[in-house]
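Take a look at this one chain, the form predicted alone, written out in structure tokens.
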Amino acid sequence: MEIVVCVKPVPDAETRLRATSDGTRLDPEGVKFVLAGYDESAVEQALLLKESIAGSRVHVVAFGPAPRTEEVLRATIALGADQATWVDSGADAGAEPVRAARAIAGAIASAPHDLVLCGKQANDDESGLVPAALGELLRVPEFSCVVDLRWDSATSRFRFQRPIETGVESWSAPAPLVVGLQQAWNDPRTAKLPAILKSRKAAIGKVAAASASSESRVVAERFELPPPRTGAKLIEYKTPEDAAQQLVRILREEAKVFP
């Protein structure tokens, strides 16, 4: 089975962010980039399927600028991916999701892909649009928010579940298929040092930015951080009832959220 995993480099949750001088995008200077959280699960799910289905291969594809995208791809090779392709976005570090999907679809359309796995959404823009756009562009069915993804060799179909507001849906679908994954069977694994060192020398395919996709139809007008927090106020109390009374007084007299 040929499994393609689409990943995205995003700022580490502990990295301090700031806007550029013109306020239109994130300033990448000094920012540490890592795999998006749900993408980590997608890579883990691909590796689990590879281990359970003889002859399977995992091909990881990422769209983005240098050097962050290549670093993230090398991290997936260290985890066990067989092949990596970097779709170079050039200087456009904040491409809209549909443009990114066009670029990725162009890179993998002619390559074997029984299953295209994505994280259900990236934890920077939270758009969740790439899996659906890939399904449309590749002309294959797409399902998002997927858990418990399995391959049923007896029926040659994928079986999986989708949590919904009232419960859980159970689905089955044949390959090829695009899946926006919510959770893998296991927590994402950690790469071992020998694999990390080996990944630094691994060959990574590259698709030039000029041929990657058309121009973006969406332009960011402004990027701004939320206002700084004003700090917490500690309440000294002897009983829970005392704490509740003090909290109500503060909300009414100081915060003025109650009449």
Partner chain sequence: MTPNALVVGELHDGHLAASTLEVIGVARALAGGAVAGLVLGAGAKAAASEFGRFGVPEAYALDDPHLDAAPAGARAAPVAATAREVGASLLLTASTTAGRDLLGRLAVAWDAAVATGVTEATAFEGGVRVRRPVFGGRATETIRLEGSRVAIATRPHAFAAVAESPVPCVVHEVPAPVLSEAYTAPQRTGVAVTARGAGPSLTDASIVVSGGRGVRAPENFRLVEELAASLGAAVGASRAVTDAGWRPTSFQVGQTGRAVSPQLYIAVGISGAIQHIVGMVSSRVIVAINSDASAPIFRVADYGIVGDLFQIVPALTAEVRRVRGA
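Just the form predicted alone so far, so send over the form predicted together with the partner chain.
No partner chains or extra molecules come along with it, only the chain itself.
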């Protein structure tokens, strides 16, 4: 099975976010970029499927600028991916999800893909648009928020579940398929030290992004941070009852959230 995983470099969860001086977008200066959280699960899911289906390959594709995109691709090689392709976004930070989907689709349309796995959304923009846009571009059905994705070799179909707002759906579908993954069977694995060292020498394929042809545009205008949370006001108390009384009073009178 040919498994394509689409990943995105996003700021590390502990990064202190800051806007650029013109206030329009996230300032990437000094930001550490890592594999997006759901993308980590997508890579894990791809590796699990590869390990359970003989003759499978995992090909990871990412759209974005240097050097962060190449670095996250290298991280997926260290985890066990067989091939990595960097779709260079040039000066564009690669932030607009539909543009990313078009660029990725351009790079993988002609490559074999029985399964295209994405994280259900990236932790930065949280749009969740890429799986569906990829499905439309590749003319393949897509399913978002997928958990428990398995390959049933007896029927040659994928089986999976989707927790949606009202419950959980179970599905079966043949390849090819685009999946926006919510959770893999396992926690994402950690790359081992020797694999990390080896991944430094791996070849990363590089292709230029196809130019966008849409007349629709998405323009970043402002990036704002809420005033920083300064840390909890700690309640000093003598007894547990004292603590409880103080907290309830604060929630009623100060925070005004008491029902």
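Just so we're on the same page, rigid core means the largest C-alpha set that superposes within 1.5 Å between forms. Numbering follows the first chain given and starts at 1. Since we're looking at a predicted model, the values are computed, not measured.
Asker: Align both forms on the core first, then report whether D12 has a C-alpha shift of 2 Å or more between these two forms.
Answerer: No, the C-alpha moves less than 2 Å.
Asker: Taking the rigid core as the frame of reference, how far in Å is the Cα of Q246 displaced between these two forms?
Answerer: Between its two positions, the C-alpha of Q246 lies 3.3 Å apart after core fitting.
Asker: After aligning on the rigid core, report the distance the C-alpha of Y237 travels between these two forms, in angstrom.
Answerer: So the C-alpha of Y237 has moved 4.3 Å between these two forms.
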